[in-house]
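Shown next as structure tokens: one chain only, the form predicted alone.
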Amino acid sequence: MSKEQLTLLHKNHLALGAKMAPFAGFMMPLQYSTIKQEVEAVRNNAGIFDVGHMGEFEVVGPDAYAFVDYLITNNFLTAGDLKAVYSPLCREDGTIIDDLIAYKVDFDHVLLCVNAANIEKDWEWITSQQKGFNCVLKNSSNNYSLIALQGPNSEQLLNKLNLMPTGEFEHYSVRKLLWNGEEIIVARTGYTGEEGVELFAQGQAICQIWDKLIKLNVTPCGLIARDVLRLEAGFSLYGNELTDELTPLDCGLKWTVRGEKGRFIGKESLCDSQYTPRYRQIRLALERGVPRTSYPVVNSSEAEVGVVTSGTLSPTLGRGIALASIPREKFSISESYAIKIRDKIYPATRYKKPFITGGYKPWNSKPQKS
């Protein structure tokens, strides 16, 4: 019988009455109140998530940037100082091992944040590719805690806690700061489509920050709300939209494959002029019915042409929404699509853009209090 790991905030979740369940080897909070309340809190105010189950790898040394640039398909070397880069992690044949965010924490220090379910697989792959690079790798997944503060009021909340980095703090930037004597990595990233940050720490500071945010009436949110929010924002999830059998080109992630940069794993396969993406990823919304993963997608002739990769009821839109995959040869831009739910056909509207689009703005913080 497997025993799930506990995050540092486990007791905090129990004290707040969270509904807990196993997820990716961890006991995690699924929800605290209702999904609608938690989603609305993030869209309109602020919510906080424990994402301490995610994996963290550190790459340190003179070749840290070069090694990470070689590992991933996106362009890491040319990203600015103190920036973060989202990218797939691929094999030589272009298939996806995982997707991750790489943070330029310092000039010789990169932090990689990977999916919880893929920690062992990713670590084995990354360490096998290190030859020839002057850097040290460390799996720090058991050392870091991670919380995500998401919502339009995130900036003012960070200022109240003296956690706002000085100077301009752009979207997909990262900073280090000391907070009550502990180093905190503050990254302006997230998985909700809203303003916000993710806070990494290796000590007890995460518990203190969590408690202070709860006292400021920030809504605690669980993994179900997080999944609904990412789907509303049109973000892919490994295991659903991204899999071991697919390449970034099959998943609508062509923008992350930067063929103009130097060598990287999978470049020869992904940049082959003869390569044709095998699937088309689309977004569908229903007036009635709630789509779920694996439900069939049908065309105007009611022939099955694809499958829902992620589906849910959007509290923000009040409609069922879905991400779906259709084989390239069965896709037509002029076609009308529907989703089959329990043998009934529900017409769908195709969205060209994400269902919900957050408005990111520059953050110009005040100097921290002494």
Given for the second form:
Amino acid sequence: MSKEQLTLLHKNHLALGAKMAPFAGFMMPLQYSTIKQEVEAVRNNAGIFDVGHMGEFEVVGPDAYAFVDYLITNNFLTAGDLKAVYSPLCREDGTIIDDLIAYKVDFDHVLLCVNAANIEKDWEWITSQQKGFNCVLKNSSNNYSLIALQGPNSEQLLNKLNLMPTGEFEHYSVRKLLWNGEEIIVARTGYTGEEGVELFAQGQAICQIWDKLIKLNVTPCGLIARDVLRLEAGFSLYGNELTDELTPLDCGLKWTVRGEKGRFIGKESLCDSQYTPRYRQIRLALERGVPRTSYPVVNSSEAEVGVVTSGTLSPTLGRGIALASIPREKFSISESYAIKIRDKIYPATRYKKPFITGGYKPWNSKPQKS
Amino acid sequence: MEFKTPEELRYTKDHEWISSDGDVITIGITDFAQSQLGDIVFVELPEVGTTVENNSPFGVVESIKSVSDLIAPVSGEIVEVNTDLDNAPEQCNSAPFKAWMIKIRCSNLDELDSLLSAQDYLPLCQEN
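Next up, can you give the form predicted together with its partner chain of this protein, since the form predicted alone came first?
Entire complex below, previous chain first.
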């Protein structure tokens, strides 16, 4: 018997013939069909992912928003009602404990969604910082199930299942709704760069929604496809791009550090005018070859100047793609970079934008007035 | 799942197939290997004239998320390389027994004795 935790959908995965493996203390589906088919389904149609391993913390009380704003580097208070905010969670010295999404579920209720591997570390940190804030913290990681429905057909599928919130529902928004008598938190977030939602629920409803989506021919997708999709979209992964040693300014997350807001943990370090980031994150695509984590990045003189933090073959582009980190002093905007694979140099093109860029349209369940 | 193991070929525990013609052998990966690897996206092979050692890596086969060594089943000199796989690595998935990789002129024909028959190889095609 394995000691890994099982998600509520474990039996569903076995029934679908998923290849399962331990991941961050959970038995998780790696893939069901082929990675290519799963990635293509999300890019062109729709896919569903069990991400029940992710951690959920709840912050409830009059100071819930203020406390979350103090914890994270991004601006939580200025985000509108029922919005979600992506942010690193940093220590005083600016190093990254984790990255998370904070959801304004209600005026006095914030849901924090954190990485599975960091649940204990985050919980210890967050509870240690709460002094002076009038709110209650709850680690609800074992109570919530979480599935992600991602892809251009997500909107249509949500409508079909009566899971579309009423009124305008923008990207990075969240709503609570009742579905078959159970409360579902529907969030327009994801980790694929496509339109879609993440659905949080505490009861069996997630299994019913999963089964309904499978019956509607939505492609079940595993963690490998999820990793390929997030890399195509240029999203960082904690453990690869983000680590305990780096600050958000070292890894392309300057936009999440909001010096204009009030006090927050890490502000003194990150917003100090003397502070200079140590690394520059770049995106590289190859004509030939597949970059992988820890492969060296070389400059035009073939000197090793950096390292690949994540790499894969992108099924969407048909090319090898990578996120790479280069020490600031070795980085030059005019330099051309290549990746060394088994001692051979493979030329690369720098992408100024993510490899895949989707637009997020507002969803509106109200009939359009002509 | 059923995996093809043509009777006329010989096999290795590393899931490669071998056909021989005199002292020249042809090497590819088996149906089981391609199935385990998934979508093959890159094959890196040595140049003609390179010498290889029995049980040592001679190249690499990559799927979207994995890198696997190709292991030489015999020692000798590479006399031919299937450069078609450069632009069409997916042939390893669609037709594994046609998508040969390299041909080696064996320097020690005794090494061929340790290759497996289809019958002996089939039990190694176990998914874990």
